[in-house]
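Take a look at this single chain in structure tokens; it is the form predicted on its own.
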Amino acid sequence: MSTVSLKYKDESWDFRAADTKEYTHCFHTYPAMMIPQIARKLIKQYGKESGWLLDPYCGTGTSLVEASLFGMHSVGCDINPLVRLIATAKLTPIPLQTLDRELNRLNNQLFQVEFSEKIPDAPIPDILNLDYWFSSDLIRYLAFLRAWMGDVEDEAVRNFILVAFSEMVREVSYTRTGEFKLHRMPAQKLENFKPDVFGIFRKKLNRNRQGLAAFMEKRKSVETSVSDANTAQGELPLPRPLGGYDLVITSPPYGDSQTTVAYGQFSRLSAEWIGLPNARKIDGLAMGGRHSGRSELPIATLPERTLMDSPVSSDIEKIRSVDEKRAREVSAFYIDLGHSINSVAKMLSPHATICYVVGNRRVKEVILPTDEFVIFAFCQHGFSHKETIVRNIPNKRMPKKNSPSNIAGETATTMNEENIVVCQRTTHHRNF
């Protein structure tokens, strides 16, 4: 049967109504989430109870929790050091009288420094044109805040209270609200732009308690895991359940982060302000970003078959006609994609079902058919398409326009649907 009878659009995927930030999913804004509830749906359909879930680019965990509340152990990887600190908060069980005690003693804290109108001194970290994004007296306010949070000994509390200080830090900078990229307000706007830290702090911190209750409520008595293993150059996450990974369930990097989603620069400040490596390297370090500056890229890479063979190498065929470099960025994407899929195919068991949630992004007018790219990639070990679903995009946090042609003032529309490529091993693979 042709991919293309299999692909469909439906409507009941769009959850235009629906809560996205119920449980610990209310943690912390991130680009390009996925929402919740294609993760639960895809978990009842092809879920079951004590099986294992991968998400090999986990983001803030929303798959690996709906797995916790189904009732499937579940293992996520991420390069980013920020969104593996989100995910393993959401995920982690904190006794709440445990964590009442800390939030007290630090809202004691918070009000007598209120009341005497003083922030005490605290060591203001190294970090690079720091007095360009935050005010002279937010800096001390966050270095308070940061000391603070390095004397919190139980380790789950304290990156629970971390995860609210990283969203805050992003809030209360000089950064362009509603914009992933690192771009500072008008100078018009800082004059007026006085945030209340503690209240901004306080009111994370209430918001997330909530959420944390609720998911505790619900959550089943599974194993987690959040893997900082780059499946792209090979590496394979732990722990490897016996017989390999029943599901995967995620939403890949709609393109490298230089040109699409900045990942890396959204974190950055928050990353910096905590203390976690490689702040401004992410964005390099994400697929495609450490291949597409070369004059030449290693083509034949896929086995069996290479990227020439794929559905998109007419289209970046199409793209060199008009612009090498962006050919080779795009190439480079895909080569990185192609080597994460097979790291994945490698931990999987031999009736394991995936679902990647993607975007056919549009480069120099070309839309390039990432859908069609898995399907290819996942059909070299043993799986054949089972269906396409399209779906609108009405609530996911990503840029609205972007810089196809890269001149000053020219703009299109970004992606508004997305494919959910649902593939299944129906023969045995052997595994290498």
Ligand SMILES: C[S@@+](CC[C@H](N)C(=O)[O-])C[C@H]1O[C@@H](n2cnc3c(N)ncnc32)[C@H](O)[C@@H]1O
Given for the second form:
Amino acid sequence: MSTVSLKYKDESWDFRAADTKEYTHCFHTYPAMMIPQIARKLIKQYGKESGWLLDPYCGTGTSLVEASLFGMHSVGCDINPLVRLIATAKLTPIPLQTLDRELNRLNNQLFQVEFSEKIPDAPIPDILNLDYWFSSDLIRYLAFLRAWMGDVEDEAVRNFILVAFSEMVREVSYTRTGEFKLHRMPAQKLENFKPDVFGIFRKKLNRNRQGLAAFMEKRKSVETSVSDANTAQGELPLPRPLGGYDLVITSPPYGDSQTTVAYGQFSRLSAEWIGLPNARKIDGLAMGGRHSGRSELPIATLPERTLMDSPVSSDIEKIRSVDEKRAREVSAFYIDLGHSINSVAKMLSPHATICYVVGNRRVKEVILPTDEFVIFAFCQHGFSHKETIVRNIPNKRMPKKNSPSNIAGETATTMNEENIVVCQRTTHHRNF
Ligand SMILES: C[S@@+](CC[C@H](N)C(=O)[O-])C[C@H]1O[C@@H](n2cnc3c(N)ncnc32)[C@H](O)[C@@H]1O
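Okay, that one was the form predicted on its own. Can I see the form predicted together with this ligand too?
To see the whole picture, the full complex is given below, headed by that same chain.
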């Protein structure tokens, strides 16, 4: 069956005027976040109450939060420990009395410091080039807050506070705003850059407290968990629901982190302040991060099917004819995506639906049809293509004109649109 007729543009999926920061969606920004309205509409259409949703690249947990609001159990995976922390905090109910007691205790501490105009001494974490990214006063403020948070006993409350701290760290650092990669602001700006650390922190805590209260009022009593399983490496998350997951809603990376969205660089300073593992390694661990020269690994369960048979193969060859290295990098990404889809398909129920929100990026003037690759890979596992909805990206936090990679010849112009690929399992398929 031709996939062309099943692909159509539908502007009702743009959600131009939508509030994307309702409930706990307000907690923390992150590059290329899915907007909640997409997950909400897909869950309404393809989900079932008390069923199980999987997001193998969950980021800050947008689809998991929506699953909880709808009444589906959910499991998310991500290799980035910072977003696992954020997603966990967004999903975890906390009795408001408990939260308010701790927030009041924190506020009293902040007032005392402000009143005395003296920042108490606290251990400074061992972070490379710390004074390149933060003024010496800032370092002392952050170290004080870090020490205070370390003493918060209730894990859920501590995570809640850490998430506000994490977003604040990036804002009060010398990083340029509006960029995902770590670049320092111009020298003439540094001198006058004196952010009000406590003020920003309080604002974020208040905003997130309101978001959590709204979430707790609406969420259903469901199970949720966030895992570090890397499906591209064949790792499968737990729990594994009996009968398999019913629905996948996910937005995978657009390509390798080095040349598309640098999630690791975006997270690094916060992760280092919080003391999370692998703070400097995330982009290398992400899909397509290890391009060793492999270009023909099997991507499907049938050993003879290789990347060379897939809808991206001829485009990779076009790239190879002008730039061998870029072709290897691009191949590495699709090999990982193919492996990941194999792992995901193993965990799905006989009637599962998958919804992958993907962008077709342009490399060396060649547009790579990632949407067709996803359909191809799932079709190896008993799925059929149901539809591909093309939407504009009016409000996703993405660079529109210039590639964040600054790689000549690669622009993000194709990222003004993205594709919501929907496939459903139609034939009985043995997974295990
Ligand atoms: C487009 S973002 C997802 C954003 C998410 N939908 C949200 O709303 O926050 C893609 C995510 O994939 C993660 N990622 C990259 N490679 C991965 C892998 N092999 N396994 C799991 N997650 C991976 C990145 O860390 C990033 O958080």
